[in-house]
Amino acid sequence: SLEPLPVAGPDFGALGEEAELVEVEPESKQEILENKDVVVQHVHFDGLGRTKNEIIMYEIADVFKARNLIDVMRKSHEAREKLLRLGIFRQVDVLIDTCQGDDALPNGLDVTFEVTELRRLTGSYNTMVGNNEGSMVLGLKFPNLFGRAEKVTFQFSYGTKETSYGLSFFKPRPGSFEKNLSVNIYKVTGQFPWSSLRETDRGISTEFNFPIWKTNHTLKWEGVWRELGCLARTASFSVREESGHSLKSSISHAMVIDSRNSSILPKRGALLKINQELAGYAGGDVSFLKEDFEFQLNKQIFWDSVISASLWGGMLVPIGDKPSSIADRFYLGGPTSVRGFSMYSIGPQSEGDYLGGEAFWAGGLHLYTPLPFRPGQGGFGDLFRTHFFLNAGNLCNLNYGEGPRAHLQRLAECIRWSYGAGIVLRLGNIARLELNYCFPMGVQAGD
């Protein structure tokens, strides 16, 4: 096999006659194998099994574009880490070497791609802990089921406060792994306590995600038979009100343009999702036109240090004369959004238990710093950040027979916000830890 050549050899002290001709038939070798046309004239699989050959073909196509050694090399790498995005194979090595047999060029390249197929079934077992509730999860996969990249997923999660099972099925367009579909079957129960209201719901829903440019799209219907009821004998009557079933079926969109370099704890970069979704035009009772955006942009100043600002903003719209559903409506408040206030706790509320709002805004502005004295500089320290925050926001129910202005006015009204500092954990890139003193102001009556 081919392999790149170094530049110069190590340093052995003074040079020599002998040394000198080590160096210099090195760089030589090295310039003719950069420089040199070659042909990529076979591409070979070894391993492969139930996987079809037009959905590899796409992915390794760009291999015989290759004009030169280190252009292979390049390419060779791009259709490796292809194929492992398929989701198909649990290994994929690559070995480039000269050309063998009659019709064998000079400058004749074989590309061979040894791949280890995934089993026909496997399984998952895993906890997982996020916004104040753990569960435990059980999966099973059976991946390329048809050969082409397609995959069903069955998934059983346990949790402190939801239950919930479903089955999807997944299939890319081959080519371009970017867009695919995903049809999901589900039944999910859910308890909110700060609603004293349990949700079940038993839906259907199709995807479509796909590229433009820069940007990421979702286009998904979805239809659901919702089951509402109270959590506790104690219920306000505003939440028995909103029990019973309904039906809904809905359109949503989603876009997502994402410059980050993480998503857990960015050092630069920015985020931009805005998603729409309209009820009731499809089927079902219920009928809405709901908006929402998060923006969030990073920037690293000095001393390693790195200031955030983000801002959420959303509207509820109910289209016809029955009101907007408690299930369908903005929360606000908690770690993941307003800090020093209890989970969905800022808003509309009637006896103690919160009903949500039609319309919300929040924002936040964060700086992450090292730990002071820099402890574990290098390794285990590096996961932890100094954390001051500063957050605000408002959650309220409009009247929208009134003008835009009123609208804003009652948004700046009784605006809650908070500030103060912590310490933040990174777990990998799935999560992270906050360990926060927060100073909650602009409190009001039920907060």
Given for the second form:
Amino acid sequence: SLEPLPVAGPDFGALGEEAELVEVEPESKQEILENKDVVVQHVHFDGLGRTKNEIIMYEIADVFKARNLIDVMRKSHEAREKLLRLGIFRQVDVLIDTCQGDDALPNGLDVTFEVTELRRLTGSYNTMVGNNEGSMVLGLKFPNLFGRAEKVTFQFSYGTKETSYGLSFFKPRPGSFEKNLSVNIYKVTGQFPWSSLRETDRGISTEFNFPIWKTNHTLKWEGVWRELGCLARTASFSVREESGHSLKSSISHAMVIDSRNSSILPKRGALLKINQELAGYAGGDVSFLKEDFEFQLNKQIFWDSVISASLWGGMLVPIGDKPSSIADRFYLGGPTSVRGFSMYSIGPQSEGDYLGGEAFWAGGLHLYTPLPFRPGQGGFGDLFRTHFFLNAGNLCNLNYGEGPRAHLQRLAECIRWSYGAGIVLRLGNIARLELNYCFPMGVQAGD
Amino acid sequence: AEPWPENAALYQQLKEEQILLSDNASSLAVQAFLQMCNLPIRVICRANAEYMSPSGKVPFIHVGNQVVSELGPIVQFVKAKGHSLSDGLDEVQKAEMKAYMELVNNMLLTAELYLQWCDDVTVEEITYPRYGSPYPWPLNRILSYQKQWEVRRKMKAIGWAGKTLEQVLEDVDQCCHALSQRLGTQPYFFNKQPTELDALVFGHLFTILTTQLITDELSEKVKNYSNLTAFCRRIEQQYFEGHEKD
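Could the form predicted in complex with its partner chain be shown next, to go alongside the form predicted alone?
Below is the whole assembly, all chains and molecules, this chain first.
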């Protein structure tokens, strides 16, 4: 199935994982202020226009609790980061000074935040690169629409394979930015040459995000009008039979725990994503229960090398007697799952068109090391890594009448796997470029 | 050329709840043609037949691994396999046959489409419920409106948008008159042997005679010509009795 364009857009402004808190060394001549008790008496804001006061108050509340100078500086820095992540200010500067005026205490401090609000309307032009396709994205954004960090975004994307547009409304809860609501209306078109299929989705979704302890949860309702068609006159009849219109109305829940330090070439940390979707109980004519998960563990070992293990899997259970739709099934294969196999070209197929499967699992074991002899160390060379990998996976349809034993057996037979080595180049925080030499094994007829 | 396979299939919309007059007529024409050629075919009803078709029109046939839609291309396809009904005709007759087939397509088929999609009463009471019946709300409404917009645009392009129902029925009458004259007292349009023209005319007239609409005005126009009704009955008895007409 297709995903609408992400609401937040590509994430450029976030705190990069390389940034660290800057510690200020006091000069030896000046009084050591570290342990001196201070009281934050006033916090000023310069430059607020349409932003409402309440949301500011929540983000800076901690500054008042600081008890010594270093603490004030640290809390102000954190407040500054919080204000920036609201996405409503272009710039936030912090000034800490002693208190002046009649009611000034001898150890009183004034903290001033000088902010510049974003313009009411901003336009943007980005290029996005995904799995072997590229697109140009035109965007219009109305940040901080009503003063409480609401955001309305309109995006239009024209790509090598798909064209889409979307309108979304985003509202965070004042005081806890991680709790937010967004409503999207979108049209997305996709072409899938491995299945000779084209898909157009027009839909509405409402999404509610909230954190619970260390996990991030998302509850979403989605109503999508899907139109499937053949990409070419030579499409197989099985794909031709799936052409037409369907309406999916589904509720889904996703949980994410991510402790990695980066999503592209993480050095440490783990990721766990569990996603479930139930369709058909609130209208629509597509009815199923879908579960999928992704798990990744990264560990740094000797010599600046990282070992990474990942496992993912999923299952689609149609409810009722209608068979599952090609738009809902899982696909496997390609440079992000089982290397050495063509894109999404593992599993059930008909006349060369891959139909997807109702159950799958995939796993990978990767070893990333710096380039041999470390050319360009400390600079450009650090963006490259050598990469040794072992990937495996299987995709099939399950006969749900049989028990779990039979299911496990089916998933365990005919495993496709591959191993190989290559070079990985990291592109900022958004993408990685890989050049690998692979040995695919366990190839089944039709893959 | 490969022989005609056993599992050849013809696809159309669902017969009871969904298919509309014009599509039913087109499908019946193809079925009659294949019967006349003595080629067995199974009729399979699918709700998404219209979208499965490579040209967007029903019916289409799936023979071996070829998919061919609409009567014209199907006649060509069948001819390439060595079966033809019009081989016995000379050039003049072939041209005449093509001309009459054009007449049926331009007059009868267009009139059926007009009645289904441009006559407000028929649209509300018959077309919308039937066309959207396999789909849940609001998809049924969206698809019906979308199709209606397309048909209306086509009507505008050929100049039928301004016509009233009376004018359309007049056109139907004129068309039936021309067909009736050509048929005369012969069993088929080209005397002894049926051709694709017979299949096409049968498909449309039989469907008009047997489909229940809001009023009987359309079928009355056909009933005025007794040789046409006899023609329909004759073909029905000869080629469709003894099979399940599904």
